[in-house]
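Heads up, the chain below is alone and in the form predicted on its own; it's given as structure tokens.
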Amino acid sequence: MSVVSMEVKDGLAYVWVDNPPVNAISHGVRQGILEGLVEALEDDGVEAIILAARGRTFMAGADITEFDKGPQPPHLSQVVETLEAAGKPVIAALHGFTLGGGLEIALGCHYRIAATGTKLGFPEVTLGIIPGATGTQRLPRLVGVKAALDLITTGKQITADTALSLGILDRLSGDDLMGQAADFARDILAQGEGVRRLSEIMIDPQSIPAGLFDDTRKSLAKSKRGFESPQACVDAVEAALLPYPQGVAREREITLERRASPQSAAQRHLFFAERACGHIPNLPKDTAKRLIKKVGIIGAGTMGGGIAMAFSSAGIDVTLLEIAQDALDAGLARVGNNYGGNVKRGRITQAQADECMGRISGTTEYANLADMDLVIEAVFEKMEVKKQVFETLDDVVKPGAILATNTSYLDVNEIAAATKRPEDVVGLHFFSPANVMKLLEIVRGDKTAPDVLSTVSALAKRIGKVGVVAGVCFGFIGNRMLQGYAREAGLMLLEGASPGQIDQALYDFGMPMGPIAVTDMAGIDIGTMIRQALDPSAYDANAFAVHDRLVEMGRKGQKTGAGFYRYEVGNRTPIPDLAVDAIIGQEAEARGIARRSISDDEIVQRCIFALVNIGAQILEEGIAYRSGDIDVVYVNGYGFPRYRGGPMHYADHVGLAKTFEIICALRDQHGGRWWTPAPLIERLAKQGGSFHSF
């Protein structure tokens, strides 16, 4: 079936793109548009041409699957240039999403009309590339350099109303887009306006505010630290000041550089990985889903309140339960303050905040959760406490309701066994702050029913989360891997690195914070409490000797004003503390550890490849379905730099043969207790394979 068709009616040619689900601009679409255009231009009865799309959206971008193998001609830029060169007026009729290459095609047309509600944007920067089919050359000529920089470097989507005010659109339509597009075409013909070509517009360099490009680069260096594509976007837009052919040539040069870059490969990997993680192996797409209209949450603390906001903001009614009325009142007040903060920052209106708060009610009685469709426990991380909660829920909540635990580490199967309906129990591990963080680890118990898994996977999308399914083990995917990361940081403290050096080395690698600063932020005592419940063989006591010493001293991190660093009142900026350096030295001496100089490269290598080695174990054990799932967890939940693609993709980039060599060298230096290479790494290294195939 052809993905593009052409029809003529009353002197107007309609070129229709029909390539569901999002009309991706595949080879067939590009070829079809050109053929339809030629046919319309050769028809003497056609006075104007309307380019439109069937289905729920206009063209939502290029076919990204063509990137690695290289697109076949005709290339997108050829389509755009041919549209502009047409001798008859070409009107783009837009609806749904007009993104990336779709917007470039629209800019190649002479006029643009869009249905109310249409979203437009250039998301290429989020894939490590630039709008490379003349988009960086046309948009500045149409809306000005400043507005173009804002759209192209951020990748944000704008509404049709905003696009009209900027001048991207010529008209907005009501419900009858195609009828009004035809009227628009006839108005153009009646007024004799003819064709308008953006390539013919020259930008006066004197119209550019002094320092605009340099200031934009400096701002992006802070807000998009480590990312290369935003800076490349600035370079491309700056080239729009050149005569059009020279600007296009420069854009093409930058486009080819970006497509071949490791960062683009990493960001494209995540694009597909985040979509793949919703596909659960051996779970048919038509698996029934349970209706979720009312959600109960046990615990109105920071985590419980954040979870409540995630559901309420998605339009779902929430009941928060606390045993004590004062704790409940404090929790509801905290949620209200959070919504109030969002209003002050302009993220939502006061009316929206009021509507969200109106969906959240509180109770101190379990009986008021009886008719909930989903209940999420978010109480203290102690197995006996959680089991007691689930025993109560089992007695109170209606049959068929889903019972979820927000545990970060504990055995979901053991929690499920506290009920008479383990098939209804699942782990929903939110990340703090739960109303902000995108990641949701969905932990499948041994007896979790397929429809429960299907329901919560769909629910994750509904509340704006990236849901990744994990199996049951201590810490699941993310926190199990984090043990190795934190272990190596702790050991290197004793071996000679300072807290500041460790944090700076990993910050420079791309992490938002170093592991020592993160520990202070989370609370050093949290880790101490978790280790107290573990068998000593499960962790390295040396690695956490300083942690435990600080907790004994009452230095629990930011919340006490001192941990590995000192903190001034009302300021979270860490201040190095000589007293901690002395404690580190004392603990090293007590354990017979000779301190030495440790390079930044060693710090990064040990922390990052600890993640990779444990990730490979998780993958081989079936705790994670795919290596991409692990990458999605670490990028969205732990701040692993997106432009590096996640720990498993990073290892693929380094090469698994080299990865195996590095881990073996660390084993030889530090022993095999923690540094025995995962069998999967050894096997793939010898086969010349990669994690990407898993």
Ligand code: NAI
Second form
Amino acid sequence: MSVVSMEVKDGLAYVWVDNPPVNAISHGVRQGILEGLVEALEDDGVEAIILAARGRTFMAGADITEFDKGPQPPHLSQVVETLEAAGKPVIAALHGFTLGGGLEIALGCHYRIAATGTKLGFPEVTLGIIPGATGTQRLPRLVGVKAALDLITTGKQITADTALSLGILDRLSGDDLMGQAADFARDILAQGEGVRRLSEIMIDPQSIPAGLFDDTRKSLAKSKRGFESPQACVDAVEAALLPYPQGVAREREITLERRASPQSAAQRHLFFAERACGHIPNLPKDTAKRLIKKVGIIGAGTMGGGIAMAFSSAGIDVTLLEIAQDALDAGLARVGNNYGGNVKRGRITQAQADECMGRISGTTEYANLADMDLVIEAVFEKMEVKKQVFETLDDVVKPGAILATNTSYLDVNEIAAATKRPEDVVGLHFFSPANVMKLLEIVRGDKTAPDVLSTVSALAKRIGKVGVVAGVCFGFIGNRMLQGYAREAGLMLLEGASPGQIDQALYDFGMPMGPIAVTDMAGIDIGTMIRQALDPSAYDANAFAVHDRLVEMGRKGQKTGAGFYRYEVGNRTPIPDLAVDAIIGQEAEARGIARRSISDDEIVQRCIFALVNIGAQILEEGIAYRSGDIDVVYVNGYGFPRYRGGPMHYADHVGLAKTFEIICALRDQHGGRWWTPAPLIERLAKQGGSFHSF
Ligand code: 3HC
Ligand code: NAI
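Okay, that's the form predicted on its own, but what's the structure of the form predicted in complex with the named molecule?
To see the whole picture, the full complex is given below, headed by that same chain.
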């Protein structure tokens, strides 16, 4: 079946693109549009041409799966130029999503009409590239440089209303898009308006606010620290001030550079990895889903409140349960304050905040949870408390409801065994703040039913999260790997690095905060408490000696005004503290550890390859289904720089032979207790393989 067809009706040619699911502009689509266009132009009975797409959306962009194959003619830019060069009016009829190359095609057409509800945008920057089929040259000519820079450098989607007010659209249609597109075509013909070509417009340099390009570059250097493509987008838009052919040539040069860049490979990897994690192996797509309309949450603390907001903001009714009325009141007040903060920052309106709060009710009675479809437990991280909660839930909640735990580390199978329905129990591990962080680890117990997994995986998407399925082990995917990262940071403190040096090295690698500052923020005592429940053979006591000393001294982190750093009242900026340097020195001496100068490279290498080595073990054990799932967890839950694609992609980029060599060298230097290379790395290194295939 051809992905493009052409039909003529009443003097109008309709060129239809039909390439499900999102009409990505594949080679066949590019070829087909050109052929349809030529046929329509040669037909004397055709007076105007309407370009439209079948299915749920207009073209959502170039076919990203073709990027690794290299450009194959006809190029997208050739299609756009040919549309614009047509001697008969060409009208784009848009619906669904008009993104990336889809918008470039629409801008090549002479007129644009869209159904209400259409979303438009240039998401290329999120893939590490630029709109490279003349989008950076045509959009500024149409809407002005300032508005074009905003759209192209952020990748945001705008509504059809906004696009109309910016001048991207000429008309909005009601329900009957194609009927109104035909009327529009006839109006154009009746008024003799003919063709309009954006490439013929010259931008008046006087229309550009002084310093706009430099200010935008500076502001993006902060808000998109480390990302190359936002800067490249500014360069390309600036080239729109040149005569059109030179501007397009510059855009082409930048495009080829960006497409070949490691950052683009990393960001494209994540695009597919974030979609792949919704596909659960051995779970047919048509697996039945349970209906989730009402959600109960146990515990209105930091996590319970955030989880309540995540559901309520997605339009789902929530009942929060606490042990006592005062704790419930405090929890609801925190949620109210958070919504209030969102209103103040202009993220939502007061009416939306009221609506969200209206969906959240509180209770101290378990009986009020009887008819919930899903209950999520977010009480203290203590097995005994959690088991008691699940026993009670088993007694009161209706059959068929899903019972979930937000535990960070505990054994989901043991929690499930506290009920008579372990098949209904699953881990739903949210990240703090739960109303903001995109990641949701879905922990499948040994007995979790397939329809429970399928339901919560779809639910993750419904509440705007990326759901990644993990198996049961201490800390699941993310926190288990974090053990290694934190361990190396702690050991390097004793070996000679300062908290500030460690944090700066990892910040410069691209992490939003270094590991020591993160520990201060989360509370140093949380880790101490978790380790107390562990067998001492499970962790390296040296690595956490300073942590435990600080907790003994009451220096638990930001919440006590001091931890590894000092904090001034009401200020979260970490201030280095000589007293902590002294404690580090004492602990190193007491443990016979000689202090030396440690390079920033060593800091990054040890912390990041500790993640990679444990990631490989997790993969081989089947705790994670795919290496991409691990990358999705680290980018969306732990702030691993998106432009590096996640720890496993980073190792692939370094090369697994080199990765194996680095880990072996670390083993030779620090011993095999933590640094024995994962067998999977050794095997892939020897075969010349990569994690990508897993
Ligand atoms: N190329 C190839 N495949 C694509 C694709 C694309 N541009 N966009 C989506 N897909 C695939 C997805 O991988 C997914 O495949 P799967 O079912 O096998 O996992 C399937 O289409 C459905 O996608 P979603 O699950 O994302 O569907 P949603 O309904 O949730 O979202 C969407 C729809 C908003 C259109 C979303 O798919 C999206 O944002 N797509 C990418 C848009 C984009 O980045 N366009 C720019 C491409 S680059 C470009 O155009 C370069 C040009 O300037 C030269
Ligand atoms: P928290 O201490 O802020 O809140 C726990 C709440 O549970 C308190 O309000 C307490 O009154 C209530 N509670 C305790 N026992 C209860 C019971 N039997 N019935 C009803 N309510 C009860 O703790 P936080 O940080 O919200 O953590 C909760 C869970 O979420 C823990 O399992 C934790 O490991 C997990 N988690 C925490 C993250 C974090 O960053 N804080 C991140 C991800 C998971």
